[in-house]
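Quick heads-up: it's one chain on its own, the form predicted alone, in structure tokens.
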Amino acid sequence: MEDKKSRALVIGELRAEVPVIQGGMGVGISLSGLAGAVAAQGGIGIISTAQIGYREADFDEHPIETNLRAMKQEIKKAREIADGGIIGVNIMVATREYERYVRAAIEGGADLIISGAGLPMKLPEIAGEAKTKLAPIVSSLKSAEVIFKYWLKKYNRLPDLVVIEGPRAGGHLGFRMEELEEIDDAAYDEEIKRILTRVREYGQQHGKEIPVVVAGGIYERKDMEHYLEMGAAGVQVATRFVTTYECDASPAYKQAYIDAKKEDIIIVKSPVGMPGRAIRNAFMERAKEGQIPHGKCHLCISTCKPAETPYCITEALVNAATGNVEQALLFCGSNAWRAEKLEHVKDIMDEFR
């Protein structure tokens, strides 16, 4: 076993003593409470910016402005909890007005921006000279190559961190539906090894240390050890943190994880055109039968067509966060069914320490 010092996740001048990034979970699942608690325990806490302003009075009228304001507030609150720890944000590339979210995160003082749900090709341009670290999410060697080559050619810059998100992750996924239905863990491990090797080569060629963390299906310490032995610098964990006292989700959302059985975890087609993983419930059954009426568009994802969408994903995810779980889209990772009780963030971090 390596000593704790050597296991730290180092991203430039940032240092997390526990090599665990808490994955961003929107809408309203990973806000300042969870992110701050993870950061305070030596990990990296991540706030999801997806519809982060949903609790504000003017959200219906001015969703984007509300989200930008709420993001800065949540970063500030997380810092107060974090006790000097690292706080980042997750911003989906598919977010409408993506550039404004990136700028607001930097203005709010985020240490790190993790960005997926599309390839963050223009992220370095938007970030400019900001000290905020930039981390693309990739699911394949091909996507990693595209980002690295473009960032080098266009901006003479490499990522500060790479997140490899595998097919067992929760929420929107960077895989085709058929790939998710027949997951071959051993085959995907080989893809992870290829990405790790290529990132290391880029780093050596340009004199930059680029840590890689693996996400998707990581639930306990042995999962982390598996990827550290493969050469990863750390892991990203999301689902395990949902059923914590500190998680920002409603008690009913957490209970849905605790109550879920393995067969309840299903692959769904999101109304924004991406496959995702969620818990089967009454809402998902209704969604199969036809369009579910929805209210005013909240300008979430650029690929959404409000007139054609089978249901409003913002409404469905806000219902999840606020506890109306039978009228909600309950995103989760493949291991959500393993949750049996509420835990404290400290106990989870001690396990991974």
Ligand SMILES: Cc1cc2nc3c(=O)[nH]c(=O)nc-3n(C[C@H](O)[C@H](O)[C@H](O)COP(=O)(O)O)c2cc1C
The other form holds:
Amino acid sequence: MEDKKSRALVIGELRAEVPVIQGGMGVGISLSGLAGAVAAQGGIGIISTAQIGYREADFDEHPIETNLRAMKQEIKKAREIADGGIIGVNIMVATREYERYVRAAIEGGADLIISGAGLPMKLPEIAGEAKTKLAPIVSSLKSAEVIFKYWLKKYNRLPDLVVIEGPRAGGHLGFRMEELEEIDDAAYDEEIKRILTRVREYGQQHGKEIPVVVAGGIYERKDMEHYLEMGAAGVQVATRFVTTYECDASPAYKQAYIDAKKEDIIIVKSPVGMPGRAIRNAFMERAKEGQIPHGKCHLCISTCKPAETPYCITEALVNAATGNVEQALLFCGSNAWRAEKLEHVKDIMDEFR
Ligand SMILES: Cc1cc2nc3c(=O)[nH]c(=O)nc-3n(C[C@H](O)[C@H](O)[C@H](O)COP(=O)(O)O)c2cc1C
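In place of the form predicted alone, output the structure of the form predicted in complex with the ligand.
Below, the chain from earlier opens the complete complex, with every other chain and molecule after it.
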């Protein structure tokens, strides 16, 4: 008989009855609608702060200020849907003026900040005494060690939660192109085990319970069971939630997932300088041929050089969110081809419960 027993994910005083964090998805894919719905079902809803203000009238004029304002509004709206559930934000380390986003998230009352796409070395310094939980995303034991050592030495602090993001995830990926083309799941499971052991050791040495969740390619309950059996406290799931009624993306974006076949999921080079995973489309073919002209810089990523970038990643992701899917970068995880129809968040959460 299938074991339907589940465990709550506990992060300090926060407690999610279903050990599922909905992964942050920018631009405009995980906003208050999706995050609120997941939180209301006992999981943790995460709003992506990446260019979150893209729908606002003054976005082109003052992108950063608009984003900071929109972030607070989205946290508030998510709380109204969440029915007392847990709402966090995902802020990429590579975000221009990262510090201001972290401060705004705390002012906006986010329960936790999950931060990857770079190592969030200074996150504790920016967050200070705030009770907001701090969670780095790591893809290797090496990156986990670097963060733990630095946070302890500089701030006498440890993460409240660790997200291990593997090579099957969506969005930007912390792996080399070659590693992504030949994924060895068994070898990566060994890396996960090493990280779990090391985090447990740090926790024991410093008297702190540090839950670890695994992300990347978790689509069904049995995938979650696999990682819980290995000792993870929960999972972070993103791709599965895109094809929900509640997801904030346009219907055309969701349909692109439903229509995609396995061979349409490709690894692309993002202007951010990291590889990413996306659905093959006319835009990706055009990007291979040369620079795609773009408008004024939207001040998203600190590593982007607008004059040299092959395309503007903000424009490409806003096109995805708004449904102009042939002119878009359609980020997705390795399982995006599996979606056959739209689902309700409640049904997914019931499967994982
Ligand atoms: C469309 C999309 C957008 C994403 N955007 C972000 C992001 O802005 N920041 C981030 O840290 N991770 C981002 N991710 C990664 C997810 O948060 C998550 O960790 C990962 O996709 C989990 O794997 P799964 O999609 O196979 O469930 C994104 C993923 C997807 C599919």
